[in-house]
Structure formats: C-alpha cells, structure tokens
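Heads up, the chain below is alone and in the form predicted on its own; it's given as structure tokens.
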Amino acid sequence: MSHFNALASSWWDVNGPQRILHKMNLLRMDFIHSTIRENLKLNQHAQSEDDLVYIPPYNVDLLPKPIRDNIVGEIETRRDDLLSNAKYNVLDVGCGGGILSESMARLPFIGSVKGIDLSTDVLEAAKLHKLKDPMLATKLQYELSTIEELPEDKKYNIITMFEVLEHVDYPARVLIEGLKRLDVGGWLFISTINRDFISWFTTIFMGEYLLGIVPVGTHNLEKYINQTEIKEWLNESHERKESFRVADTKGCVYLPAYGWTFTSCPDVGNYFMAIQRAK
C-alpha cells in the first residue's frame, strides 16, 4: 500500500507515473459502454407488438442497404432510448485517484458512483480532484474501505475491478465479494494480466525497467491471472455457473507510439472481461 501512497501526488499528472492508466482509461470506457449497449434487452418493456423492435436472426449485411439501414437505425434508436432512461449505480473497487470513477460519473446513464480504496493518500488525491468538477458533487463519493466491509444487501448495477486482482493476495475472495453485491442483470467488469512470458516482458521488463512507464515494483508475475483461470473458477461452482456468464473477453496491448488498443487474443498479455449476473 505504501507503493500506491507514494504515487498519490502524481496520480492526475497525465504525463507522470500513472500516464499508462490515463491512456488505458479510454479503452476501459469503450469496453464498458459497448458491452452494456450491445447487451441491452431491447424488447423487455414493450407494451404491445407495435412497440417491438425487429431483431433479425441473421446477418443484416445480407439485406439490401436501405432495409439494413432501417433495421439498424431502429435498433440503435431503441438502445439510445433505454440508456437515456437508465440510472445505473456503480461501485469502483480499487478506485485509486479516481480516473475511472470520474469518467463513469460523467456518463448520462450513470446515477451514482462509489469509489473505494485502501490508500488514504490516493483517496485524498481523488477527493481533491473531484472538486474541480461541480457536476460530480452529488454523483461521486469516495470511501476508505475494502469491498468486504460494504453491506451485502446493497446491490450495484455495475462493479469495476480494473488493475486490482493482480495486486491482492486472494483474488478469488475479492471476486466472490463483488459477485455477491451485483444486482440481477448487473455487470462485473475486470481487467488484469495473463501469466506468461509476454506479460512479464511487456509489463515488468519493458514497462518498469526499460521504458519506465510504471514504477519498478508495480507488478508481480506470480500474481498474474490467466483469463481461462477466471472462467474455470466461475464454472467450478454450480451456483456461480448458473448465476453468472462471461459475456465478453478482449485482449489489449500498449503500443508506446500509439497507446492502448484491443487485440484479437485475450490469452496473451492484458485483458478485459465482462461478467453478467443472469439470476
């Protein structure tokens, strides 16, 4: 924890030690927004057949362009309508200085955000930066707390654990506590790192020692978690298997001259995962 306290004063310096998180935040927000948007139940609250949006059971690219554009347009309009009426509550676990928490709180379909962390200095940096934007005053709150200390009967529509699991001693316990607090239909978004040579080379050797993108000591290869291990862990328990589903997993990589970008392989390096509570 002293490692993160030492970074507090530079947390919001986009060119400082946390610059890689600022760049990654763009990808985080894209992943969250696209996952929620693409998985909306478009006809769940339809009052009559006239309210139903046609969802073709085939690739719309097979249709003539005018028909395809009309179908896609109706679907996207319904998604816009559903999100415009949504007010999701968010729990950001391991929020750090609030980079993701602030971005989430500014989304129009987010009603409230609670960021929790164990670093007093980093949370103080988050609270100070929050004051720069008056619109965050009532939507965003920070608390010095572990997820275990939060009431289990308080449910969230979205829980995020970005760059958290590779820094804790018992990641399965943290995941269980997150799943407990997830509302039905809600989302647990995580990002962490596969345990392989490429991850060591890019995040530790290159990122810490050669390029100095993050401070030395930030990562420990032994704490990295393969994305297949999380999926296997979910399926180990009948209750978890029946109640939760992995909706999407995407790999991502940092290119020094470009920034973060998604990859087609979630089995190597960093990755994002979206887990939805089905029941």
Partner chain sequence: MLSRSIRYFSNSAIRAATQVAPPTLQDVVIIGGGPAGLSLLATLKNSPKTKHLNCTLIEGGSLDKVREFATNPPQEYTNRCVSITPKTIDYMKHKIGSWDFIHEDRIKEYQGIIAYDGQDADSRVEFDVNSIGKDNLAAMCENINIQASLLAKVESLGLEDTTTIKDNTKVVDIINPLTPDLENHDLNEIDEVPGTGKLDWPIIKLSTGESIQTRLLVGCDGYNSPVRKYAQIESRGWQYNTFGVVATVKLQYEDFRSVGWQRFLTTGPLAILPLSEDNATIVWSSTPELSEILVKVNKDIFPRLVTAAMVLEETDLKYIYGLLKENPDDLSAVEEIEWRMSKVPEVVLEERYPAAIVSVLDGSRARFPLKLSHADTYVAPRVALVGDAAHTIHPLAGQGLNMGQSDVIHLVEALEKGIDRGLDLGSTLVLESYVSNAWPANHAMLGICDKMHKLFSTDFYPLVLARGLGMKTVNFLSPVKDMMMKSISL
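I have the form predicted on its own already, so could you send the form predicted in complex with its partner chain?
Keep in mind that what follows is only the chain, not its partners or any molecules around it.
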C-alpha cells in the first residue's frame, strides 16, 4: 500500500510520472462508453410498433450508402435518447487519485459515482483534486473502504475494478463482492494483466526497473491473472454462469510516442473485460 501513498503527490500531473496512467484512462473510457452504448436495449421500452427501431440482422455496410446512413442514424439517435434519460450509479473500486472516478462523473448519463480505496493519501489527493472542478461537487464521493464493508443491498449499475485484481491477495473474493452488488443489466468492468513473459517485460522490467514509471514492487507477476482464468471461474459455478456473461474482452498495449491502443489479442499483456449481469 505504501507504493500508492508515495504516488499521491504527483497523481494528477498529466505530464508527470503518471502520464501513462492518464493515457490509459482514455482507453478505459472508450471501452466503457462503447460497451454501454453498443449493448443498450434499443426496443425495450417501445410502446408501439412505430416506436421500434429497425435493427438489421446482417452487416449494414452491405446496403447502399443512403439507406445504411439512415438505419445507422436512427439507431444512434435512439442510443442518444436512451442515454440522455439514464442516470447510472457507479462504484469505482480502487479509485486511487480519482482519475477514472472523475471521468465517469463527468459523463452526462452517470448520476453518481462512489470511489473507494484503501490508501488515505491517494484519497486525500483525489478529494483535493475534485475541488478543481465544480461539476463534480455533487456527483462524486470518495470513501476509505473495502468493497466488503459496503452494504450488500446497495446495487450499482456500473462497478469498475481497474488495475485492482493484480494487487489483491484473493481476487476471486473481490470479484464475488463486485458481482453481488450489480443491478440486473449492470456492468462490471475490470482490467488486469495476463501472466506471461510480455506482461513481465512491459510492466515489471520496463515499468519498474528500466523506466521507473512506478516504484519497484508495485507489481507481482504471481498475482497476474490470465483472461481465460476469469472466464473459466465465471463458468465454474452454475449460478454465476446463469447470471453473468462476458460481453467483451480487449487486449491493450502501450506504444511509446503514440499511447495506449487496443489489440486484437486479449491473451497477451494488459486486458479489459466487461461482464454484464443478465438476470
């Protein structure tokens, strides 16, 4: 935990040592936003036949352009409508200095964000930085707490655990606590690191030893989790298999002088995963 306290002072300098994390946050937000947007149930609240949006069961790019644009335009407008009426509540587990929490709180379709962490120093940094933007004042709250300590009956539409699982001793327990608190239709977004040579090379050898982006000892290869292991774990129990589905998994990689980008291979290095509670 002391690693994170040491990071607190420079957490919000976007050109400072945490720049790589700020850049990663851009990709996180793209992943969260597009997953939510693309998985909206477009016709769920349609009152009549006329209200239905046509969702073609084939690739729209096969259609002539004006027709395609019309269909896509209609779908996008419906998504805008649905999101403009939404007020999702968010739990950000391991919020650190609040980089993700703040971004989530600024989204128009988010009603409230609770960020929890175990380090007082980074929470202090988060609370101080929150004051720098008046639009966060009522939407964003921070709390020094573990997820277990939060009431179980309080449900969330979105729970995020970014770069958390590789730092805890019993990731399955944290995952269970997260899944328990998901509302029906709600999303659990996680990110962690595959346990392989590439991950060791990028996050530990380069990140800690060579470039010194994070203090030595921040990561521990043994705690890394392969994405297939999470999927297997979800299928292990019948109850979990019934209630949750993995909607998307994306690998991501940091390219110097460019930033973070998605890869087509979620089995190597860092990855994001979106789990939805189906029922």
